[in-house]
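The chain that follows stands alone, in the form predicted on its own, written as structure tokens.
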Amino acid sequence: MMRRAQPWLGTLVDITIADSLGAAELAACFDDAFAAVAEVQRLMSFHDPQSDVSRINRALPDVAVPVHAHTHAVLRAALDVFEASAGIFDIACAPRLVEAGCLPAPGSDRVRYLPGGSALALDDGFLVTKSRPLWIDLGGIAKGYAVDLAIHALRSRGVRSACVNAGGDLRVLGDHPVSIRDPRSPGEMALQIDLRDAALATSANYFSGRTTDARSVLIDGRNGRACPGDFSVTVQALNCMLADALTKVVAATKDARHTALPRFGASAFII
């Protein structure tokens, strides 16, 4: 078993490969997997002025912005979860994260968060248009997508047993035990789960060190309010992208049986 870790997407991405491979083949597997994660950061970073996300945030209303197919796929999934959760998961809540000091303002003009219907439209030509000024942040879903791409890269090279973990958003090939931290004592493990060819995501305020104030990075899209507290939410889903997004729905509602979960074949628990 070999393990490598690199800093990407604001966290440490940890990749473990359990297959018996030669040194050169193993190195190529790690390179491909980390390259997939790096591609997601390049395209979807809120901080990089050249990313698709930054270009959307700077664009004027009704001006179509071309984006990469990966960005388009994540935006499509984000809008699907937005609809299924009745607006609880909303990538347009970035102004609230800027106000809380969790993200830098992407420009000198201020944008106010307006809960309600989505003001983002996608077309099949990979064009994105917004109907009013807004800022989006894909921090609540893109990390899961990066994990999915890394797993796809490993599978494409014939890897049969691996785990990709990006700060609690993880997916495994084969059988792997996964430990879940105790949110009230993050240095200790609360339980262990045996996963097989599955994806799991955990969200908690201890990841950002914002457990007790209103500056939680977990936002309820229905009203723009933070979701502070020393709890954690874990979601198992068909892929890590959906698991990542759905943790925010459960965190906002404290409902581990929210109606959005079965729509995506997901399940959840709260600690």
The other form holds:
Amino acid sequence: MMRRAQPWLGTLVDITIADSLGAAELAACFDDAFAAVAEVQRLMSFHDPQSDVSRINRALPDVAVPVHAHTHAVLRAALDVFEASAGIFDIACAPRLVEAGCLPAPGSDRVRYLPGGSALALDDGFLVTKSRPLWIDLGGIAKGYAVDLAIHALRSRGVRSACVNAGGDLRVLGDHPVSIRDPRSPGEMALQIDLRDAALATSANYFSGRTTDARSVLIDGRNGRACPGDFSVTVQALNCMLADALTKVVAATKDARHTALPRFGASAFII
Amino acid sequence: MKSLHLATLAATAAAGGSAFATQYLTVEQAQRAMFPDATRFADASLQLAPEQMRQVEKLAGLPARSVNWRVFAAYRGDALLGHMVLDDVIGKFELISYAVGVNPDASIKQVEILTYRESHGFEIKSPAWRKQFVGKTAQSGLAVGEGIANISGATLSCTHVTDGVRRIAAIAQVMLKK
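Can you switch from the form predicted on its own and show the form predicted together with the partner chain instead?
Let's see the whole complex now, leading with the same chain.
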């Protein structure tokens, strides 16, 4: 077994490969998996002015912005969860995070957060068009997608037992136990869960409350308000992108049986 | 499954201590991961003069922090492939040791975490405390297990590592650029 970690997406991405592989094959597996995560950062970082996200944020309304297929897939999923959650999960919450000092303003123009309606249109040619000024942040979903891509990279190399963990958003190949922190005492583990070929994401405020890492800030898209409290939300789903996004829906409603969950084959619990 | 069994043993050993620790790579493993073509590594540790410290601070926008830096040079035969710089950062909860691979032109090649340690205790809650969640997790299709492994939790910021890498990029610019 080998475990490696690199800093990406504002957190540590920790990859475990449990298959017995030769040194060269193992190195190639890690390289491919970390390269997949790096590509998501390059495409979807709020901070990188060259990213698809920054180009969308700077674009004028009604101007179509071409994006990478990966960005398109994440935006599509984000809009699906937006709809299934009646606007709770909203990637257009970025102006609230900028106001809170958690994200830098993407330009000199001020954009005000408006709840309701994503005002973002996607077409099959990988073009994205805004119908009004808005800033998006994929911090609540892209880490999960990066985990999924890394898992796909490992699987396509024949790996059968692995775990990719992007600071709490994780997915496993094969059987792996996973510990969940106690949100009221993050140095202690509340419980362990046995995962098999599944994804698990946990969201809470216990680290973000002490730093300015905007990726952990939970915002309710219906009113733009943060969701304070010393609880944590854990969602299991078939892929990590959905698990990541759905934690925000459960955090805002405190409802571990929210109707959006079964629509994506997901389940949740609150500690 | 042999390797998984070993993983459980390693994790149990870590949990027995006063802090949560993960060992990722040794210095030698990090050297090989960053420069697989290298035939040898030589000590190239640095001492920054006051003027060099000022240049680093200006480039990084951060205090240079230390005069001494542990550096290895990677060679294939006589050709320099690049350097690896070692550093530790202390966050609010964690101590992270990491290595930065630097190309000969002073650009960053790769960052690898060597060890991660949390400063506070790492304990598994008592069975009685955990029992309250058993019903909930069974209902949601999740099985409560007994092993010890990867941790799911709120995103841990790695701002300190990011700042550290920026400082090392500046040191490379001032001291290592060929």
